[in-house]
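Next up is one chain by itself, shown in structure tokens, the form predicted alone.
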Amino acid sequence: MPYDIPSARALIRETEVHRDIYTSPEVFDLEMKHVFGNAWVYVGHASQIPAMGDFITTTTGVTPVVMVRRGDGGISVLYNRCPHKGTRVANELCGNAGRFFRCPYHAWSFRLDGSIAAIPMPEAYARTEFKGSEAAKGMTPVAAVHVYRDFVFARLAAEGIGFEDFFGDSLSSLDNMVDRSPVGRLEVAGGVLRYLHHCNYKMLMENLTDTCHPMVAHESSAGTAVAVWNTMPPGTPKHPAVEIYAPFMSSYQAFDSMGVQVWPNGHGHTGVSHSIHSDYSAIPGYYEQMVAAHGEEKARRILDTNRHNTAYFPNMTMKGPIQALRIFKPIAADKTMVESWTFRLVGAPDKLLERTLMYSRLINAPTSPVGHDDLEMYERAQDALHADGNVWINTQRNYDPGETPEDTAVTNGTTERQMRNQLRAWKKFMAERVVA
């Protein structure tokens, strides 16, 4: 059926959601324009562009953008298209532009803030009132950019909700990850893992706070690792991989006791009281570094916060205890590129980075047996949603009729409340006008 904004918003009910928000190309096009236009979307990390002219290319929704370090030390986020013929200007995933970008089609050149540096044959435009044209403005900057503790976010809409109002107290998860560095600084390290999922990106976001699937979907992978470990002779040193795999096989009761936190605008996290990351072995010397940097009370408070997955609406998730971040990049209604990034805690022992890299390889990589458990479930769902017997998906577990889109609440760990929270945010930001 044809969709407009009101009919797309009607696809979200209190405890169920219509399949078309996962399968309809028309709905996908609307949400790329409106949800990803109105929300604040993660672009990249300042450590990726340390020097003048350094840039990365990425997307917000399906919109191509380039993040670049200017000569004054600031960061620009520009639409990655030439104002002349619309050609993508920066084609590499990352690089250094020097002092300006140069379009590969007709050699129009742009300063690092997007303004025009030079165009070929300027005399040909002398009597054309070129200065009043849209092209004379150069590469268009994204409307709103905010750098928070070196994490760079952008909002495409010229007007709308402010950064602090959009994220609110959910920024405490980012704070905790950065504060785990003795010097309060992170660096992207270890490159990026990318792999394609033939499913809608929202399935991945919802799965992050679905704590009733690990002991089922991951029985063949994490469950096998635990079974093999249980055959080891007494006294065998526990391999770090076992520490990573074993918590996935925790019981419903264990996950329920962990708790879920929801915040307004679709953000939330699992692991309030404890999480699957709570019982990792201590890294020698790290705690002492943290105490020296922060004092014992603050160091304990930072390190005792072990949130599982923090979901940042619309398409970012992070794990503070192991300094890992994932972006679910929508490509089509049934196609998503997953990017898994790892961070170094500056000033901390390298063993922490080694554990983060191991976690990413075992859980979030193209070769991960655990990640492919999830991938199989997503793709089964994407295919089966085309069946006409029932067009609705249920999100009713632990529903409270008093829930609202602006709730800040802590509840039990096996609820589907954070899924409902994300869907309510989708409905809110799927608006014809900008959302303030």
Contents of the next structure:
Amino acid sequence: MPYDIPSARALIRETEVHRDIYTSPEVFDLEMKHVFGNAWVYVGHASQIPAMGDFITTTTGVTPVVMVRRGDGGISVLYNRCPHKGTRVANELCGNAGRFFRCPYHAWSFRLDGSIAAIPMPEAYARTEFKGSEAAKGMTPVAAVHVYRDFVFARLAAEGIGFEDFFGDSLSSLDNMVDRSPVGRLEVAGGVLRYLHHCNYKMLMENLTDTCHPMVAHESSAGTAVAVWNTMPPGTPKHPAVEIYAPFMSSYQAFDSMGVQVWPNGHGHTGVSHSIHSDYSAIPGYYEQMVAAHGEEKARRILDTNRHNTAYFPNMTMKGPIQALRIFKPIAADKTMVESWTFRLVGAPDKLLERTLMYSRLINAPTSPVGHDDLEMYERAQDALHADGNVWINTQRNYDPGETPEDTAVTNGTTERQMRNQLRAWKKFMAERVVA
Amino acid sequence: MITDQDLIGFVLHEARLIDEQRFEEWLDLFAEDGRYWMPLEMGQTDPILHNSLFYDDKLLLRIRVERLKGAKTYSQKPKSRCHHLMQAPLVEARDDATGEYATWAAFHYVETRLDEQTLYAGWSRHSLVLIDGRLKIKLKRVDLVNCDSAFGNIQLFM
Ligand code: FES
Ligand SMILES: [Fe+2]
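Can I get the form predicted together with its partner chain as well, since the one above is the form predicted alone?
Starting with the chain above, the whole complex follows.
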């Protein structure tokens, strides 16, 4: 069925949403253009490109971009296509371009801000009004880039909501992750796990604040881990993986008491008062480093904030307490690339990196039992949503008729409020232009 | 006395136990401090501060094996099946004095579930050790030829 902006927006009701937002290629195309055009989308981390000419290639929505470190130390995000015939200019996931990008097709070369440095045989354009062409602008920079504590975000729309207005207080989760480094700095470390999902990316976004599924869908993995652990002889030293698995089996009441916070523009997080990450064993020496860096009171405040998952609309989530970030890259309505990134807290013990890597390997890798549990649910839904008998998905748990898209609120932990919050933001950003 | 043929036979038998889903017997092949490692990077040397697809000790392997047979393991309803095609393993190193041996084998591996079948190719390296007269796996390292690709579910063992 053909969709336009108004009919796509009508797919979102207060407490139910139409399945076409997960299955329809037409809705997907509109969403890529408008939602991912108007929103601020996470691109990458500055530590991935420390030196001049360093680049990474990625996508914002389905748009290929390259993020590169310029000679002046700044960061550019360019559409990764040659202005001549459209060839992708930077091809590796990461690399170094030197002082110029050079297109491999006809050797046009570009400065690191995208402007044209040279074209072979320029005299061939001398009498052609080339200066007025689209191509003369070089590799097009995306409209807006903002670097927040080394996290790089881009907005494709030329006019739109500002970075601060878009994220507001939700940046407190990013702050907490960065503040956990004694020197206030993170570095991407340990490689990236890439996991292909045959489902819509929004299923992952919604699942990340779905606290009523772990004790059910993950009983197979976390429940088994606990059961196997309980057969070990008493006194066996605590296994770090069991510390990671066991909290997934927390009760409904436990998750409910952890709380959910929502912010405007679709951001929110689980684990307000405490979370599944609260009770990990202390890592020797780390607390002392934090006290030395920040003083006791501030160190405590930082380390006692153990938010579970923070969902940054439209497609990024992160866990401050274990320094992990995931990005759900849409490929098609029914196809998503899930990337799990991990960070080193600069100046902190290696053990922290070791733990975040173990967490990602056990929970978020293509080889993770917990990942298998979740993906099974997404893929079953992606298939079964084609059932025409009922085309609506229910998001009503703990609905309060007073909810608005601009709310900042803390609620009980098993609500579907944050899912509604994301879907309302989707409706808001499904527009020609969103300026505030 | 362990012959080369014993070592080769061990590696082939190990793959067969996986294909036949005789996981209890398979787990039994691992030394108590044995590991199953599948790196994420070509030539990876560090399993601790660089991530891997698998870096399981015996407890983690046991959790996986128990999970595969669990009544509430929905990603195994229906079950996956797998198939190894092994090149003849080579004995890479042997030390009869310490009872330590190393083998290398190239393989193709197919994992299938429902109507999907996925082919993987790689090399497995076994570090074996003689304990109480029985060969045990100290480390099974599996290097996929496309270890840095994005994958869908890998639910069984290579
Ligand atoms: S396509 Fe890039 S130079 Fe021609
Ligand atoms: Fe889950």
